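Coming up is one lone chain in structure tokens, specifically the form predicted alone.
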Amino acid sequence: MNFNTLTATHISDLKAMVSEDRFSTGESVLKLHAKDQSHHRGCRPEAVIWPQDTAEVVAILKYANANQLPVVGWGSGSSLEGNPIPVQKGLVLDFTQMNRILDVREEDFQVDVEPGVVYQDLNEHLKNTGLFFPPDPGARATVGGMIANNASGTRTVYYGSTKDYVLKLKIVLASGEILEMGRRVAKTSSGYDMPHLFVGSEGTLGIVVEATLRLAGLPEEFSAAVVTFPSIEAASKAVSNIVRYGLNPAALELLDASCIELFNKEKALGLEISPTLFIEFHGPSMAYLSEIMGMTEEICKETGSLAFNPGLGREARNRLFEARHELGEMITRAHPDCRIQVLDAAVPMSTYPEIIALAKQAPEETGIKGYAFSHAGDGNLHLCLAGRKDEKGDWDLIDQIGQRLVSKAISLGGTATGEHGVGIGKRKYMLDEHGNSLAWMKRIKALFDPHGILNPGKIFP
């Protein structure tokens, strides 16, 4: 696609279509919107427009369209594998004006909301409904962005991702025509899925400008136990046996010995530097859980657990996920001359322990540096590779090892990525992992986009 650079017409155009304050192509703001949180190069966009509501978002984009301007949707920036940069410069549509909250049906479990919204505020939001919306991935995501990437997270394995809470959508396509599809109903079997086919697809098919989202009751109880073991297959092999037995975890992260270590110089918690579990278990009632609990504990015993340490309190229990989210941040923080890289990618749960040992094995052969750490509970690993900012050897190493990891993922029936989208890290793994039906998803986006104008440069290789 041959794309124009923006014009000193273009920019008054376009800036004509929004109040002063918002639209910008100051250097200060570019540079924000250059990059995500991933490792990947950043690229400037050319201008960035904060639109209000859906007309506007109409007018840009036809205008756009008709003048071939690349265009990017923007949340938080909080995407892990380049997913919002602007490759191919043009104009980043920032969301964070468009955040209201328009309606909450308690009684239909439903609520309406704007791309913008942060998802812990609207949790926030909801706490006095006795509702919430389940996937957490940790960082100050957007629902817009949560909806671009299917989001998941620490929760997924018990409650389902962002695709799971989708009823119904109103979109913008390139054209400026405006799309509404789904209902405010548990399930139906009218037509085909639309909604289903904008989530995940990365804004490269239309612009989310409404969202009716499924909302879920908040837990009457919650159970959580640290479970420690001797090695990370021991660790990998009783996720196996409790997600077999159907336990149901509503969270099941596994944490190599590099994470605790950092988890305790950082959060002082004081855990035994090993592979641990974190697990936690909702229910209807105390008794419930610990009957369950029990269960747990004697699957752990049999795959040679060394401590099982249950019933903490809710300030324990924060604590622990509150370090669990911030991991990210921790490993960056612990390696200041290094540029951190996430690998992301999902198996069956049958392989998970073959994919774990080899997340383990590839940094030790190679002298990278590895934090191995996983929502173990649905077969999703992520493995965080420190490399030094200027040393290629490093960069080399790391890319093998991604190479290994992805590829061994997919040769096991799992995914290039469980969580993180595609964005510009994973495009090299879609023909091997969907064959000829890639093909057929270049159709869908060049029938939605002709021009090819949203995203470019995302998921197709």
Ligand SMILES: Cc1cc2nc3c(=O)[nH]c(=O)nc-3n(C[C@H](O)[C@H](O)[C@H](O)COP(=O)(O)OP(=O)(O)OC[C@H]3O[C@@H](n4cnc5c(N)ncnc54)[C@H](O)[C@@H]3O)c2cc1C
Contents of the next structure:
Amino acid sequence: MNFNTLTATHISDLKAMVSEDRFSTGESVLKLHAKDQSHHRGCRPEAVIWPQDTAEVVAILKYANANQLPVVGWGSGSSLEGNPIPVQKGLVLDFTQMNRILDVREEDFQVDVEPGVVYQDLNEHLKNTGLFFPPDPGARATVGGMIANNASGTRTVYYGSTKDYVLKLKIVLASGEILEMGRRVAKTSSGYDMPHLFVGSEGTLGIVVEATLRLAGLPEEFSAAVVTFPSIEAASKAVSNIVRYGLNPAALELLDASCIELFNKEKALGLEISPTLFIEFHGPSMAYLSEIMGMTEEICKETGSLAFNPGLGREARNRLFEARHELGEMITRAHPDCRIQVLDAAVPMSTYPEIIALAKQAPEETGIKGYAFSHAGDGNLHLCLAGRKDEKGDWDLIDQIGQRLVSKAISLGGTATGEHGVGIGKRKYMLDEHGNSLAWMKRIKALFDPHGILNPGKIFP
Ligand SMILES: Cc1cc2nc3c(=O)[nH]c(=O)nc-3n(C[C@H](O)[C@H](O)[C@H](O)COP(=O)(O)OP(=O)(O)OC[C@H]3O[C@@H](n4cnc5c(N)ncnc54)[C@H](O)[C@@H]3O)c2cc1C
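Switch from the form predicted alone, shown above, to the form predicted together with the ligand and output its structure.
First the chain shown before, then all remaining chains and molecules of the complex.
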């Protein structure tokens, strides 16, 4: 695809579509929108626009489509695979000012939101309704970015990922046409499942301007446990058994000893330095939860757990999971002269011990410092690797580790990305993972965006 460079005429035409303070070509603004939370490099956009309503998005897209200008959607920029970074310059549409909560329908367990709503703010707004939006990627992500990446988090093992909460979408296509898809019902078998085609499409098929989301009831009671194991293999075996026995944990996070060391250092958690599971259960009563907790302890003992610390109160539980959410930042702080790469892959449950063993072995073999942690309950592994900023050798090794891990995941029937999306970093695995259905994905892209202006250079190798 050939794209046009932004001219003075384009700039004055686009400026006329929004108020003056919501269009910028300022250096610092462009720099800020050229980088997400990954190490991937794109390029600076030529302008950033902050739309405030659907009509503005329609006008901008119509104009960009007619003038062959690339357009990239932007939520919080918290992606980890270069998903919102322009690679062909052009325009960034930053949705942080399109962040209204439009309607809460408590009786239907539904909410209508604009794409720039941050999910933590949504849950704060909902807190007196007894309802919440469960996907929790941790960073201050927007609903638009979560839909585009099909984000998930620590509670996905029980509650599901973003796709499980999207009922309806209002999308603006590259042409400026508005498409409304989906219904306000818990189920439908009417026709093609259009909303879910757009979930996980990383802004390459259309721009989300409104979403109707399903909500879940806030659990009445919860209980958490910290369990220590002699090896990562024993811990991953316990994960598999906890799921097999149908105990339905709300979170089942596996952390290697290096992560626990950081928690103790930064948060004084006083945990045993050994592979560890953070487990959480939600339920209707404490009696129900203590029975479940007893069964979990038995399962963990059978797989050789060293210590089982159950029944943590709300405060202790919050401290643990806050530490878990801050782990990425702790790793960065522990390596001030390094950049950190987060690898993400997911495999079928039965093969989890194999991938976790490789995640331990591969960094050890190369001398690169690695931190393995994972949403183990759904077979999703993360491996954080620290490479010295200007040491090409470190980055070659990190690439090799990434290649080994992802290729192994795919060969086990898994995926190159459990939740971070394809962006720039995972494009090279798309053919391996999808075979000839990749060609059909390209046809779908061409159908919705024939000039290829929406987030060009992403998803496809
Ligand atoms: C510390 C840390 C921990 C993380 N943990 C997790 C985790 O546990 N699980 C997880 O899933 N992710 C995780 N992430 C990754 C990231 O937070 C999620 O992918 C999140 O959903 C991105 O949301 P965002 O608002 O930052 O979107 P952005 O990064 O700004 O954009 C994401 C994608 O959405 C597109 N987009 C944005 N708005 C729109 C729109 N209105 N219409 C169409 N496309 C749009 C962008 O073009 C881009 O392709 C983590 C990130 C960090 C930094």
